[in-house]
Amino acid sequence: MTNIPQLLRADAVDTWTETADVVVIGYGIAGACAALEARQAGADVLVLERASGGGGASALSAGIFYLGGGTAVQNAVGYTDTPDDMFNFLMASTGAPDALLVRRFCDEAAGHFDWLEAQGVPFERTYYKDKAVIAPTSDCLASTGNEKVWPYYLFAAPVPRGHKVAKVGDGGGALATNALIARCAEAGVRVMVDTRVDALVCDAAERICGVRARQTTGEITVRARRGVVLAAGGFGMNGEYMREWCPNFPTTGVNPIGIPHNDGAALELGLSAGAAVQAMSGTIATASFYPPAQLIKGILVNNRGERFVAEDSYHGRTAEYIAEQPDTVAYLVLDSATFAYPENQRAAHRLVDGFETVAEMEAALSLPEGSLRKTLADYNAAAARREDPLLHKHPDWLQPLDKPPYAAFEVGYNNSMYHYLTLGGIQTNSNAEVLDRHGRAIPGFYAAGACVSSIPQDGKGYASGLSLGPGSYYGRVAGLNAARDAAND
């Protein structure tokens, strides 16, 4: 049962300890951008953090921001992108329920990255064309999500949105993270660390007006005099919540990314203030069978030897799907012109073994009689003819599988490793303002970054990126409305 927090009263308060414009809660990459937006906008801000330092779960990305419209790097490398065409992607393939939000976000990308490059955050001016889950270079643009596979292609033109820091491989959230509080320590950002909120404050009007927070000395009281921002984190790392928020999701094969404090704290802090939450079952999970990028055209079955997704898909779309399979159970067959390793060691594919027939993989795998069979008789004819009328997997990723012999690698939750976030919270609108439980916003109480239920509702729909490009953008739009809302005044 979700542990909900005493929502405290301001007349029995008393003593304030400290004082500030903005109170910011958390520190990872929107609660940075949070407290600098609020800190240039003229506010007296104060940061407060439960580790002893900042960076948060973004400090642990590869530091992926998913942005498009026409960024600096879109445009010199020669992709044409449009607020309206990103925009219709996203609509269409996250199944954000607030258009309004994502509006925003699009048609402010394009200048939310030149913001990010002038606080110090690295970006080359390059492309990776491989099909990766993060770019084993420094390059920066990629294709991160869904935008080629159908029917999403047919809403808007497929561009790469996919924005990499400027770091070989992974790791480069901290690159981030680490430049922009530098610059908000720079900007004269207040920061208190090992300092845990524990409860929101509010006064006779209902608004939220401060936190009471523990430290080791003791117990403290923070008075905001605009507005509260929360950013942070998400519940991944709280095995009674995900069982109570995420009944369906698998319980063997996954592993949460993020750091401990990713409990469902700023969950609890939200529904505290009465705010409402959406998509609490919402989780993006990887155990990425790619690279190489070969791979990606064998097939995928489960164990009743059908296909079921788009072998071309993002690797959280087929996440989600493996998920929803028989048993988890999945497999990813290949023949000897496909044939490779996943290079991808965290997932912890398993080789079945290799087979001279169809036949013998078949038995062999404990499929129905004749059931795989078919499915690669049926989907060797189509490739043949570039086609893929069953899941429509894109002409790029189509090639018979019959040069034998064939293989096939486990792939489904019953025996790999899945690496996963949840993508629920509380519910925000376009101005990052908490919504309560009728849709209206609570006065002085801000959200933004993995706390908060932004535009990916689910794996299906996710594309690399989507955490850190809102949560990074919003967390902006949280500090400056919160640095301008003089009514605690």
Ligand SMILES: Cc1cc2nc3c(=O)[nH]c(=O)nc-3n(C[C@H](O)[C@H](O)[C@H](O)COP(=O)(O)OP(=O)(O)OC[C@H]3O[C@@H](n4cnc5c(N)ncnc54)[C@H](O)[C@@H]3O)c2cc1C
Second form
Amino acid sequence: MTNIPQLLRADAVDTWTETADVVVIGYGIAGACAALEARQAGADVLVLERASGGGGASALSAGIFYLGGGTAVQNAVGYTDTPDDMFNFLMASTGAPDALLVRRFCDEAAGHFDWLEAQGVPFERTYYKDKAVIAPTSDCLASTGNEKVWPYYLFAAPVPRGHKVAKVGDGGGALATNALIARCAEAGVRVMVDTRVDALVCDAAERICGVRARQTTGEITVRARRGVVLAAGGFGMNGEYMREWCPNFPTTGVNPIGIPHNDGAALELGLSAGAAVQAMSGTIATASFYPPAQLIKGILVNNRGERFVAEDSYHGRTAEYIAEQPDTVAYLVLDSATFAYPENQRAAHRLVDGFETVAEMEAALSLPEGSLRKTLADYNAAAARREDPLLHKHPDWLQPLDKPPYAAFEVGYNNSMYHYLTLGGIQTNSNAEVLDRHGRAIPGFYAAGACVSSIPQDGKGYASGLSLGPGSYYGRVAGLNAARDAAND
Ligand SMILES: Cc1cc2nc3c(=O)[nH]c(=O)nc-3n(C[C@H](O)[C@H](O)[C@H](O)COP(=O)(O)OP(=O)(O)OC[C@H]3O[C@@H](n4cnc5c(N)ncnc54)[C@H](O)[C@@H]3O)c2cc1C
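With the form predicted alone already on screen, would you show the form predicted together with the named molecule?
What follows is the whole complex; the chain from before opens it.
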């Protein structure tokens, strides 16, 4: 059961150890953006961070921000994007329930990119054209979602929107958080580290007006004159909460990514104030079988020998479909013309074997007799016409698999390693206000980042960058609105 702390009453607080206009809980990307925006709006800002320094999971990330609508990089490398196209794509693909929240993000995304750059987050004016999970170069723009995947290209012209921080390969997140934290320091944001917030405080009007926190030396209470911004991360590191909130998520072949403090502390605080939650079973898991891109020309089959997802889907979408297959078993089937070893070592996809005939492979994988032979015969006949009537894989990836020998890789959860993040969390609106179960904003209380359920609701609709993009943008919205919230002045 989720541990919900008691919501404290202000009249029970004897003395406030500290006071600030805006109190920010957590110093990852959402907290840093909230603090900076609130400070730039003139507020006295105090960040309370449980770790000994800022950064959070954001600093471990690849640094891909999903942004569009005509960013400086999209324009520089020759892609035309509009807020409308971005909105239409995100509404079609993510299942986001709050169109206003998506709309605001899309309308502001290009300007938000400029703001990030102005704070010192580095981006190149380059495009990485190959299919990769994280571009191995320092190139910025890449396709990181399902834009080119059926049926989504029918809703909006597919353009790349993943903007990676200028760092070769993985790990660009730290460049972003370092820049933002440095800018916070210059701007005069106050920070207390080794400070774990363990309760919220509300006044007689049910307004969130402060927090209680623990430090090594004891307990402190901090009054927030204007607002409290919750930005304390997700809950993927909490095994108990995973079982409670994501009961259908596979329990084998999975490993959470993030920092130990992504343990649901933010969720607990939100629930204590009566916040509504949303998309709680949503996760993004990944064990991509590509690169190399040629593997996308293979087919994925389950233990009935049937295809179940277009193989050119975003890897998080594929992962969620695999999780739904019987016993979470899946195989990547290739012929000699498409064969290569998956480059993603962390996914630990195992080569089953090579086979002279499809019938031998079918028997070795214990698939129902004739199943794989039929699946491949149907696939090959249509692929020869550059069609995929079953799952609509893009013609670029269609090629008959008819050159023996054949090979199969294990790509299911039963025999691979999937890394995951949670997507569910506290419900907020387009002002980053925390909503209660009746859809009303809880006064004085704002939230952003991985502790909220924002735009993507599950792995099928995720695109790389849909955590840092909306998390950083709505962090700013939360900070600004908290700074302007003068109710307690
Ligand atoms: C390896 C990896 C790669 C990723 N790559 C990408 C990517 O390229 N693009 C993308 O969009 N997403 C990516 N993600 C996901 C993304 O990094 C996170 O969703 C995002 O960083 C969350 O930001 P946040 O500010 O909400 O949380 P965090 O960055 O986790 O920050 C939360 C902070 O709150 C603190 N905290 C927790 N509890 C308390 C408390 N009670 N009191 C005070 N402080 C508290 C924590 O110590 C932490 O510093 C990646 C994640 C990982 C782990």
